[in-house]
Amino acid sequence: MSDAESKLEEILSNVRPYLTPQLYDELSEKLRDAIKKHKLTLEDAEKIAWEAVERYRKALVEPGEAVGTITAQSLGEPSTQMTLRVFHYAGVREYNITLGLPRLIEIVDARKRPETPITEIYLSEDIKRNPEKAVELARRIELTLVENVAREINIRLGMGIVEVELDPEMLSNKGVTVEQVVEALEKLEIGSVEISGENPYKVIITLSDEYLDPSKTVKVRTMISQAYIKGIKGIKKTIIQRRGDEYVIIAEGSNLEEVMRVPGVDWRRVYTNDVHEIELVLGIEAARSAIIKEIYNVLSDQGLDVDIRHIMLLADMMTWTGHVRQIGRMGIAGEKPSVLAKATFETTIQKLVEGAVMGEEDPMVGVTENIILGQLPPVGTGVVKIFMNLLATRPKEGEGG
């Protein structure tokens, strides 16, 4: 080992006790890289190492710090500056993604379904650089119903038939054949199905007697238009984007479990913005990571710089019970053990009456309930309790006092 390397090892060993293993490894790697590539001197390396220690020390949370209050302020104040905008995917008029404040509210309210569910589908190594294969896979994934390829559906009850006129352009676009449409309509079992002899793109259904009732016209039309041809239920539309050297399918809608099963899809990298679906398929830890990612992306898209630890604390509070819960009276605020804390959130009289009827007791261990009674809350210096040992202060025999 050279003198420079031994000196660097000495510098690193001096700062090691003050850093976490992860920070130490990152600092060690970057200092070695800077010395090798940018000719960083050992004196500067030592200054940088101790500066890293100082910054880490300043970033530590003091014992008793009111982290919840600081998190609420750090997330709440910047969110007042957010815009009410939506993101628009180029080339597809209907592709809008909820962003900004509406998306943030959607996440913290733990809505069962996002307003605009989007799935990012990455492809396996062998086909991710092949645009033809990507298009083929997108067609296989996209949900296709009869209404997506039909130009017109005419119900002629007097003749007892239904004419389904197909759009050749849409059939080609969706990768569907007329035979597939016939097969889908036959599965409805509402009558016999055949292709018109005059027009190869017209399918004629001869209705069975039970569907000739005029009161069933709407039902018949709905059954035909919603007849399933192919694709994954929940995936309404797909577009293909090029990201770097690979193609990625962006799908409107979400069905994580079924998408992950499709051959040719890299199931390790499939991502949806539906947090509840992630919890259901991949578990609560994955849902926690998704909440952090979604909130961080919403804030950073608006140019708002919020420390990731605040977002992590929020995600922890939403998921620590094993299920995703909302921040509100139906979730975290409504499940506090303190009656007084629950009473401060929207339904004051109702919570006080419920507490009185049930004979509940308030342990007074939280911040809110102690502030209500004018007591010192258990945060900051309020965490510390001082007791006086009277025996230690009693004068010994023979001493005055």
Contents of the next structure:
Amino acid sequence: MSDAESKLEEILSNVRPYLTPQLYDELSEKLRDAIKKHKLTLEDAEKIAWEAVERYRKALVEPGEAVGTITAQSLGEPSTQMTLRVFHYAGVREYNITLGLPRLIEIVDARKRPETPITEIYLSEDIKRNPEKAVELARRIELTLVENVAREINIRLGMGIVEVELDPEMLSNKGVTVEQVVEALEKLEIGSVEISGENPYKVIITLSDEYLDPSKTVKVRTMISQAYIKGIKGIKKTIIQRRGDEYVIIAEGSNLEEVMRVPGVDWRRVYTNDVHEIELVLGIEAARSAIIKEIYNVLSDQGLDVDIRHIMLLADMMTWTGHVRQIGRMGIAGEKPSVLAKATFETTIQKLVEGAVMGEEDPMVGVTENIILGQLPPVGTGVVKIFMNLLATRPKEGEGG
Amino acid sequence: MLNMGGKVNILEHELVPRHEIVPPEEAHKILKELGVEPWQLPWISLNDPVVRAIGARPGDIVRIYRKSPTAGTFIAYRYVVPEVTKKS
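With the form predicted alone in hand, show me what the form predicted in complex with the partner chain looks like.
Everything in the complex follows now, all chains and molecules, and the chain you saw is the first one.
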């Protein structure tokens, strides 16, 4: 038995260099299984192994295949279908989220901020099944300013005081105490702060002299309404969602770096739909995965079945230079070496003028420029060049001319 | 809470694949195998948070073990470049 085992090892190690690790593992597992269960002979096992190699090589992209063009077509066609349906789907449940074509454009244009940034915050092992703890954490993350809990802010210049009337409902909703509001207002250092004697939900600020100037009224009001009580900058609204057996906080707005530092957050799984922010915090490879994930989600939400390899190629192109760049005129299409290729995209005359003024040369190595001139583009068999060996055509010595 | 004061290590984040610096001798071999010059590989900026975390220098080649839905694990290479491209 050990003899057969070592023979099998040898067969497998022969085919190993030709296969991907995943394929290799699958092949070796299945072969062992078949030998055990169905009494597969070693000769047949060898044949199967080499057949697998053969099939794998046939499935590979051939040199010269115009993968970029195929990707463009495969993504472009379904997204034209998308426009018709998209607006009926916008605005799901409690929060707004950009979907469909507008979102797809946003991703390939590599916008600095998405229109509706959303952060998915997973919770750490000890609290992820506890809804109360999740709500508590969500309150701690959500940005709360005085204006979020105040019903009225009245400035009474004659008396030199500001009355801030708080909304008890909002206070309990946000989990803020009156004392916390007082503390937040004290930090502004615009006067002494105290809770009104007659109304426990009224805070009275006695302004110090320098803020009594009537011309500063507006400034004082903004300072008070924008006073920071708690939370993370940029996280506006939070919703608790149940996913499987755990609770997840979905937050409107995005601040990956700060959110990851919050205790109780499973920072290994925090996710935002802001690709640019992912690039800054987690690096270009994470941004690449995020682009793939986002585009795939947009397309599959619409019921469009696009092969993920097209999306992967797109993401590879977008992250090629180490930064996320857009597909369009300011990014990939605009960085092509050929003037003619640049001119085919969006601003034709401008690019041609630029090329002429700068005295640019066109090496004619790309696909687009060769198609414009009606030449054979370097695609498929066109990537191969044939040169004639003139020496070989000379008559050999002794032969008549 | 367990996570209190726990350090955040971006290398362990779900989205970040494993990166490692390829030693120079091996890098030569790989480039020859692929038939490319280093600059023809995809780039990774020196300011990239992962590059800073693993301490790669300009001119290094970084090996990346990407998780791929079609190929399981896929090995990709990136060439560490100083900040030359303007941020788009």
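Residue numbers count along the first chain shown, from 1. Note that the rigid core is defined as the largest set of C-alphas that superpose within 1.5 Å between two forms. As the structure is a computational prediction, the values presented were derived from the model and not from experiment.
In a rigid-core overlay of the protein, Asp213 has its C-alpha displaced by at least 2 Å between the two forms.
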